[in-house]
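Next comes just one chain, in structure tokens: the form predicted on its own.
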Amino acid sequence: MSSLVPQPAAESQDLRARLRTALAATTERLGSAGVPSPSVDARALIAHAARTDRPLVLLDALPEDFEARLEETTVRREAREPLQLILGRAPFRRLELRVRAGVFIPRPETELALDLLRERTDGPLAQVVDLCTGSGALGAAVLDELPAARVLAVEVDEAAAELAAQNLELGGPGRGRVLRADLLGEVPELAAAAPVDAVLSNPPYIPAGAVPQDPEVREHDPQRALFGGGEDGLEVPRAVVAWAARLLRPGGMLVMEHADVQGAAARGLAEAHGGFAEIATAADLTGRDRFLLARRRDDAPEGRHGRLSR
């Protein structure tokens, strides 16, 4: 006897047929656009269109609005609008991040900082500083990975540190707090909160006469993301430096990011403001120059700023 309703095959192999087609068409559409990973952004893109957080090969139906979804984001990714825009969130080690338009997208090289910081603390993790935190992802990293860690997230722009606080919640609710202030400038409230066991940054750092390649990072993150200040770029880096200087006890670490031929220049920051041991550049996984390391040394004398205080 016949039915009206098609057999469970016939629909699996229409749905896996729409899949094989879209994957195809996606990819190609992605590539000839120039977007670096097309086959890996295609089938994020169609997860995204089906709703779905699961495999593609496990799903059994498709919403009814799918290809109209995947296009419209398609046409968004092939115009270079970044991946984590277009679906709202950014993988950042255990963490799915908010994101949203106007501030700087985490990194995967970054990721790489909460690793450094750990293998060479000496003593707690419990008071952890993220100057220039952006999204808040370092922050965030802390709390889901050290649960005894508090965290004062430091961020200059209004929006930026909006997201933060959302961001530090999906870490750890209760444990992180988002400071707005300009790291250049004086900051009685930052300045209390001394003595911590590690200061954490990824700060702005491209020089001034540098224009970046990719046009998700060119067109999408904020500039004020972006350049560090001053011919090198090094300005708000510099002042990283300082604030680790005046923020941090005897023995607690600070990791900070930079562009990879910066290496030897992050390190001369450290040096020349004094008060810190086990100057150091650490690679990212690719080998490329990504991280100062330094230890604030035990005999070191009161930060350039005056006396901490609590």
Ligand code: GLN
Second form
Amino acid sequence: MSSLVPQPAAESQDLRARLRTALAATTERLGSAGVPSPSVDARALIAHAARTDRPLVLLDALPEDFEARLEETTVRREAREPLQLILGRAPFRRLELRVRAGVFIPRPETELALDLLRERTDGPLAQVVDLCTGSGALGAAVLDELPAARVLAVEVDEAAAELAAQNLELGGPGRGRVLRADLLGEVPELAAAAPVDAVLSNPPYIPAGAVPQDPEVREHDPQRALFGGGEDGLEVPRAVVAWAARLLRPGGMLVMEHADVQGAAARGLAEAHGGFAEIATAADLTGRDRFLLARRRDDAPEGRHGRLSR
Ligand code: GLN
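Output block for the form predicted in complex with glutamine (GLN), input the form predicted on its own:
Let us now look at the entire complex, which starts with that chain.
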């Protein structure tokens, strides 16, 4: 052979062709099914069917059941089953979290809560509470990124609490604990955790009448993790704010996710409570209002052992 570059063997050309065909066909099918990012999802399904985490161009062999596995998962994604449930994991910050059907799937937009917290924290960040933890995403990321931190994660749903315990272990073995409790009631074990340095929360907040647009959300995420209670969806977020006031040390931060139309209403919750200063709204990377930020006052009228005000 005259060329200095080794020519690909016949089977490797065949493999490239199979991958190209698979990518084009899968992207086309997912696109027709209305999947928002068909080519990204097609690549993920192909990697899953090929049982690899490496870039597809580096593959030198495909498992025998590649096409069958790809077909099975493509049909599921065409039916708008969430990609994370099909893959069995969800990327969140530096972690690959476990997911399971019936438990709210962590979203990339929630990842920003960690940066907001770290930017605004004054003093130690050693004791962190994650309210409405769901899969445990925020708590697990805290454990992973802050190696000295301990996390208490609170969750009302049994299946979610079990999953959260596994994900907290993944984030930082032995440093996280899940408490199964309903924040709308009295929870002495949670109250006893005060004082803490930070409270993070992605609570349910969708208003009663709203219908989530994406079938992945509408048909797969549990209603309890979506709808916040009350006409305005803010019943659970209001309880989160009240618990944060009870739990935080003076100067400690609350970072709570909300819907893009709820910026003023969420600030209103913290203002009405009276225990917070530096009440602000942070936008996500697309410029939409998505997070309430509030610092626990040290001259708060109720003090940190005060009554839970709703
Ligand atoms: N963000 C959710 C959604 O995508 C709403 C509920 C929540 O995150 N707490 O619909």
